[in-house]
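There is one chain below, alone, in structure tokens, taken in the form predicted on its own.
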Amino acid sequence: MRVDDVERIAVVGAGIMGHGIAQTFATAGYEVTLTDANATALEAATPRIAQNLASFVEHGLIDGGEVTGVLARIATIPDLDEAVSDADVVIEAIVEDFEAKRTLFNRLDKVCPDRTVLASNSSSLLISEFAAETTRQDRVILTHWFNPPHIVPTVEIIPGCYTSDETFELIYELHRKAGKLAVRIRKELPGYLVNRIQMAMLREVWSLWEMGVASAEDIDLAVKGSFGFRLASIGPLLTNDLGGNDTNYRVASYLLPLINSDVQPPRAFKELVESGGYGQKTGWGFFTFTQEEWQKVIEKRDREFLQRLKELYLTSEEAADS
């Protein structure tokens, strides 16, 4: 199968990640149907989608009258057998749980047409792993999206061991044509690319953290405004060609035996969230806020990122094209 010759998604999963993978689709033209074993999380993903589209007319990145094509183009059915029925591709966004991604893939290999790719959103688990038991082993791959995935560009095209090349050029090309900062993943590994790069970082925040070296306003205010703030516009590789490489060796050979390596999260961090700290979920975490406050970081987090995305990914995009 070519890329041209997919015309229909499913997204199994209608949560966080799942509507907004089913949005980003709809948009760039592909039929999509969108199912969830949760009755209620599937009633409100088309309320969400408009919620979001309408975020996107606001800031110039559709037209206004796109907005009742793209949820026409999506069908949210409760049946899971119906939703994946007919479809070229199945993107699996459900809970990031090694035996219900396990299940999941061995109904979809069952009931999904030959030709079908299925493809999994998790963030840590090894596609090789949790689809070994699916009869389509160069049918299987994984595509690693970002929250909120309708607007951070990056996917990760992540194939398994007996993925083929055709469909993993398949899927890359799949992404880009849906507007998205495809990249190729050349080895399956657990957590892949991005998530090892970020929780070596977490490691060390959690670490200052739990010191006391600084606040978590402050820790966060000191991240955005300074490696934060040249990443997102120049990569960390580039960070060090400019600054000299030199130099950043120099200063890695002092503080790389200093900082932490602990192979657990530290205890302060275990205790918060043993002690229910899960952030937004609760209300609390190494923030605390009322859910309406809560909804006013999203949408303000949102608004910037949707700039950003028409500032610095658009344009570029477009430059390079011209």
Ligand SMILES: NC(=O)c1ccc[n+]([C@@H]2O[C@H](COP(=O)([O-])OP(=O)(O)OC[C@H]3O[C@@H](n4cnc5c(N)ncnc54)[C@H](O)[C@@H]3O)[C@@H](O)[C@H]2O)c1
The other form holds:
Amino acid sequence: MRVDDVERIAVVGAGIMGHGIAQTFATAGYEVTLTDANATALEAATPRIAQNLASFVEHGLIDGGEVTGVLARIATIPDLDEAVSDADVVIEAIVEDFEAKRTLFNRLDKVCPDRTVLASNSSSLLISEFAAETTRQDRVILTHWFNPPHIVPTVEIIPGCYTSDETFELIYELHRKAGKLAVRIRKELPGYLVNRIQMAMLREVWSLWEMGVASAEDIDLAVKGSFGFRLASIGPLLTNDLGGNDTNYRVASYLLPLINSDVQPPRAFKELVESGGYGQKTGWGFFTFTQEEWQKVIEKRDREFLQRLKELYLTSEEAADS
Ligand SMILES: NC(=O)c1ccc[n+]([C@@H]2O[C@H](COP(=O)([O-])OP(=O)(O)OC[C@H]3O[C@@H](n4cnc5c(N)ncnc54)[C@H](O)[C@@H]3O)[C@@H](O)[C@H]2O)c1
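Please give the other form, namely the form predicted together with the named molecule, since only the form predicted on its own has been shown so far.
Complete assembly follows, chain above in first position.
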């Protein structure tokens, strides 16, 4: 199958990630079926997508006249077998649970046509272990999106050890056609690429917070206005080249032995989680807000993200290339 042959995409799991993935492909013109084992989650998906599309219209990212067509291209189908039975590509975005995903891949392999490529949006699990559940190991791949998936540009495309080059290129091109910043990851490894980098940073952030070096507000402020400010425009390695690798090397040689290298999350972070400080879900974490205030935080985040998407990606060379 070539990328231009792809017409129908099925998304399994209609939660935080699945509904946004479905929206992205429907906006790009694909016929999308969306399914979920939980009827309430599936029912909530369409209004959620309609609300996202309204923000896209507000920011001039799509035309108001396109909304009805996008929504019409998404069919919510409670029955899994029916939802995937004629899909060219299936993307699963169900709960991050090895056994649940293993069972799902087994089922998908049985009910999907031979041509169908099976993709997982897992954030940590290795795709080869799910490919092993199927009779189409060359047509199984990992596509790692970032939350909110309909806004954040990057999708890591990660092959398993059995994925064919043809499948890899097909899925890479498909995501580019859907307007995403697809990134080729050459090797399968735990955490893939972005989450490994992110975790290295978070270990130090949690440790500095535990030591009381600065308040949660000030830690976020310092990061947002320094390397966070740079990173949306230039990556860490280009930043290195611009700053001078001789200097970076000297700083690294001095500092690396002194920063956190623990193999478990810091004690204070463990205690925060164990006492229910999950963040927005429970109302408090590093920050405490009312539900209304959390809603405002999310709305502000999405407004700023959409603005950035427009400024940095929809007019950039990356977008022009794709
Ligand atoms: N949330 C994130 O920031 C994020 C980022 C990148 C990747 N991911 C990955 O994406 C996947 C989905 O995450 P999420 O945050 O959308 O989770 P979520 O809990 O919001 O949604 C998961 C949905 O899957 C449904 N589901 C569970 N088991 C199912 C099954 N067997 N068949 C059909 N539907 C089933 C649930 O009812 C739920 O609606 C996970 O693998 C997660 O690790 C999440």
